[in-house]
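Read the single chain below, which is given as structure tokens and is the form predicted alone.
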Amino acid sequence: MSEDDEDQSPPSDLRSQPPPCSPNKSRNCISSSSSSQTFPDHVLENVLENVLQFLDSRCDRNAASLVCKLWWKVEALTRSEVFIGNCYALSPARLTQRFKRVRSLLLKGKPRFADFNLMPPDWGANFAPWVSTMAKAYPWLEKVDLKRMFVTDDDLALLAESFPGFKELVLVCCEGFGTSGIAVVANKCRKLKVLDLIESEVTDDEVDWISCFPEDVTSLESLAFDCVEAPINFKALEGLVARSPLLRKLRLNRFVSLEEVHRLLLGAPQLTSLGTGSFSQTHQSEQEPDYAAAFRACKSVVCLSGFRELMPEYLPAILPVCANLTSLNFSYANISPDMFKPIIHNCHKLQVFWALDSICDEGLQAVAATCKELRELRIFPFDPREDSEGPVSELGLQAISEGCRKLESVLYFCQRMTNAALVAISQNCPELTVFRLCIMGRHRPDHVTGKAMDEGFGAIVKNCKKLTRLAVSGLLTDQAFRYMGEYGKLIRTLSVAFAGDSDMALRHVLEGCPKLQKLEIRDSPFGDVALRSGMHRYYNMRFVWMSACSLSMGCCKDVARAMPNLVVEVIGSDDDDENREYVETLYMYRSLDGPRKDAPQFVTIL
């Protein structure tokens, strides 16, 4: 039932009846006839009950409702945290069976490749079906975090008018709603202590929506709408923040002026997070504000993003902040190398970067010298175009790996790559568990030697031995993929795109890689043979997302009928043949309630 990012147990986990009992189990259970008279099950639930009470890992939970039956039945009862990482796994009927006293419910819908625009509109992930059961089963609902669904306004009224102390709402990449259902939601959920609407697409109905928040005294502790592309009313946000004591993060969209930020700055000290909206003036006044001590007053502000229709002479005003931050966020800002280095020299805490590939190789080479802390870097494309002249290469990313030894994470957009770049960040910084490496342009080569990047991404899996997700790009043979699968036995997510020879590529990876649970592919040279070699691994997998290969509508037929219990779509377009020979996009998916009802036309179910 419970999707986990980090879980490493079988598809058991989601199981929707109780595991039997081994006589082992039953020991352990103290579920034998002669323990029972002893200790009658309701005592036995009970003590049970108290214990389970305290964890608070999925994963862990995950493992103790496959002890025994009487284990299972508990944990349901006490889990009050629910995370589906894919709302085809199950229906909402099964969710609510099971689990009767939720409070907060993680749901994701569509994959990840659909922020590419690989998936047409209206795929489905829709909202609706899980509010409107959830209304009945949990009126005490607490907390709703959605990712890459489809919710409309009237999922937002349902929600808002059916959980009188519903406090934490968050829409991540989603769609479908607009300002009318945000006002509802501000209206209704008196308790509300979280909103945050993040990179989702809100449609501007012209509603007041901040303006719906009661008007005494809220309980809210964050506010991010810095997505929604629409005029604020500021004076309604002004008021707001006054009268919200505990408001600890908040982000604005870029309808906030620099002038406006300041009074919002001295009306709230206590601020830890901040979102600063556009980051210029609207009109030239006689006495400008000074910028700088607003935020100087903000003592508390470790988190600072933001920064959009950027004017560099402003910049400077953060700096009194710089020496506490853990996190920075200038990816919607386009600074140059020459304004970024005074401000990151200053940063000598922080742990998570992201920017623009504006600040060039000079700026990272920067961080490096500063950021000892580092453990999350994120540097994506200000012209994303494959013809480009980047301004980040490997020998930022190089630098980084010498002068950031403790990262963790990292997301590169480049144009060019080496192999003795690879293999130096994987042997400087052997704590990665995430690597996603974005060389823009296809089957680009070492830019130096010419040759495929094979020895770089193999160094990574080789020396960077907790590596749980990978994204591969470049120039790259069947020989990087052997290197996947001999080496990379924690993987868990994999992205490849435009890469790979043949079909042994990908059976390297379905062979030898235990624990990969999303396998997400495009444009690549694999086939029948590939999607056969991984029958045995599919059950165990949340996903397979394949585009633009080389699949044969008769072989997603024939997995199909051979794994009754695995959802296959083959996604086209409103106008595709139904007799087509070749597939366009395939996605495979395990679900404990077959098919989906809500299949779109250009979707076929085999």
Given for the second form:
Amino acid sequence: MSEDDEDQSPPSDLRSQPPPCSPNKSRNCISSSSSSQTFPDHVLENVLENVLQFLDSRCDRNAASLVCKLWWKVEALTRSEVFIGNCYALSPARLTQRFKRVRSLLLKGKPRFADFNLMPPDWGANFAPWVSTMAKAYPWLEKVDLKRMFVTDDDLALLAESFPGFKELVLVCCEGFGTSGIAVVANKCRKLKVLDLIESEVTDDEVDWISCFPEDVTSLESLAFDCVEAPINFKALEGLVARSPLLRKLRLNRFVSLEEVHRLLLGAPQLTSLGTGSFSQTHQSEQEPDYAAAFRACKSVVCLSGFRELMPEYLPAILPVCANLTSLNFSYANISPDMFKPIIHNCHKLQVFWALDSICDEGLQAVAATCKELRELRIFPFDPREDSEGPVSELGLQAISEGCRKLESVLYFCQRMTNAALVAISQNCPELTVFRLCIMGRHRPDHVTGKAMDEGFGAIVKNCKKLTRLAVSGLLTDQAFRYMGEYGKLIRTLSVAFAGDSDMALRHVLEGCPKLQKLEIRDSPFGDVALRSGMHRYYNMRFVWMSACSLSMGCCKDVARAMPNLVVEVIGSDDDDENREYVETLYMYRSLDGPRKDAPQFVTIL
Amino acid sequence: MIGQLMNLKATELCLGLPGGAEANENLAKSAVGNKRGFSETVDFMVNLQSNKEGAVDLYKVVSASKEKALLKNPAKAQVVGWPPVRNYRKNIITQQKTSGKEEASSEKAENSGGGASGAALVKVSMDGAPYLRKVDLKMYKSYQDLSDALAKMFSSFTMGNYGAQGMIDFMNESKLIDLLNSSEYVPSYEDKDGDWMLVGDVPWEMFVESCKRLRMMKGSEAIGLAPRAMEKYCKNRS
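Show the form predicted in complex with the partner chain, please, the one above being the form predicted alone.
Every chain and every other molecule in the complex is listed next, the one we just looked at coming first.
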């Protein structure tokens, strides 16, 4: 489960020029004339190389690279894992020019709001230029992790052919490819350890890709294909699992029936993470397989997900593993409180819990009573409409905060919330780093007092001193943003929708939150004054997204003119708006290599 | 709430802002295409009031009147991408809502074209191409749209000329015969009854409802379909 994982440290500061040498270090710096390379320099370089290769954190590496030219050079030689938070921040050529020995690449593409249809498709984020450049530069590449990228079957084929030692492919929220591309990867990447397809759109090319894995023993450790909407060859899957002794994580799609899961479990008791397929019985037979026995045999399972097409009477089959579970994902299953409570009652070790709001406040209270180790909670709406019933409220979340004091990350969809509950939550859970609350009805105030949700969110930013990610909702005035600017000193990601009264709100945030990296705003009354007030920040941020606000084209052009290394994209609507002066969507980001050349017609780069 | 509305309307400087029939018009317009409508309105409201508390009250009025609009036109008031739940997740939940009624058979769930899921996904195969594609018929408004999309997808072939309305002109026998004799690709589809028909024989909406699968075949091969297609065509017309 990696929905919107938080980044650990700020993105790489890839400057084009290494910093100039300071006079004090001139003896140790490599100057441009090679004749001054003396014996001590070589030794220092070797020593540095040996030391720097142990640096893993990219934050540390970025700092090290700024010391002097020598450190810059050696750091670039020893960096094997590269993180690129925005694929358009630099060109593939720049990557390969600076870093010569890359084994692992993590690349992110489209902005998050694209997931909610706020951007037309075919915006970009193509993997093609990256894979073709890396194919020549990094023959020893082992790992590629993509998020929100457009990946074609040809890209996958090139990847499979170019990197003989390729080990890990993780595609999160990607699209553009099908089972034929997967088949090539399965077939040609003989050292493949990880093939994880997560929440991606995979077209069904009617290719039996499971059968494409090599015949002999595989190195597979993780195989996740729950998002592949295509039937699979179960016999081939069974064979694959049987010849993959290192397999620990397996996430099946809904075309694998419960009986088939049962057979797989019997053959693979060493699994630690299981995503079940369809959790329902299709054929009524006299002798039903003993599902509980199969689960009982899996002593190592600590992570369970799946449960699509759930028939609730089969849920108790997982009881034998509940006591060991650290992660449970029920977010695709419509489970009522009565079905839920007997299960959760056993999950004492649970740290990560995702579910639908169908478990109600009652279910959340049961979680609070049992799961004292809970770190992450995500509650999704069964009925994701603005005017839906909303079976969970502030009661459930507050109960969680009282029972689960170690809570670090919350994503909560509801229809009713109160300031008092948020204040309590902020006091109960000081370890919160991620707080994302979505009150689904827009502009909803505190349902008890009728007041805006300012004080509640204010308490969250004030008391949760470790908060790095915040998403707000409900009725909010400028006051809420004043609090954010005053207390949100560690906030890196902020999501705002239908909130605020005036430009001052955005100004508070831009002027008050020094660590702000990612700002996404929609449908809020922020205009030119606010945009201008943040100009001192934009080079230090990964991106800013503002859609359906009050920005004028003129102001956006001014910003683009004043900041040459900022790519300012304006995405207009298809309709012929008489009021052309207003900008529908603004997406801007820093870039070392100027505006991209693959922008579609509906994107205007200022 | 309504009482408040009335009072504020009485004292309000009239700039034609929320509080009356014009509000609903404005909001209705804003809900459908121009999302900005609402926020522009809000901007105006705030500039009127220097008293912050007043602004909050007005907010309640605005949201109350908006909610009234919501109740009146529930379908219109759904805003794009809100609440922020990914399509992937929405589709899974919707699938479950519908499959609860029918047998949980995987094939059926796979091919359940339109209906609750809101997408009419059909597989498109082309003779000679190594793999299939999938299209969502609901994304297109006419045969011409579909024709353009398919042409892009399988760019190595050329589509037969569809004529002005994008429908194969069945009445013009000679044109039809030309098309079927050529080596160009002609789209055929499998309908609800399991029969293979030439695309274009029925009105677009009917086609979207009944099409289960698409196949691009060479014109010369599709000749066999034409008589059956003609038969069904006549049946549908009468």
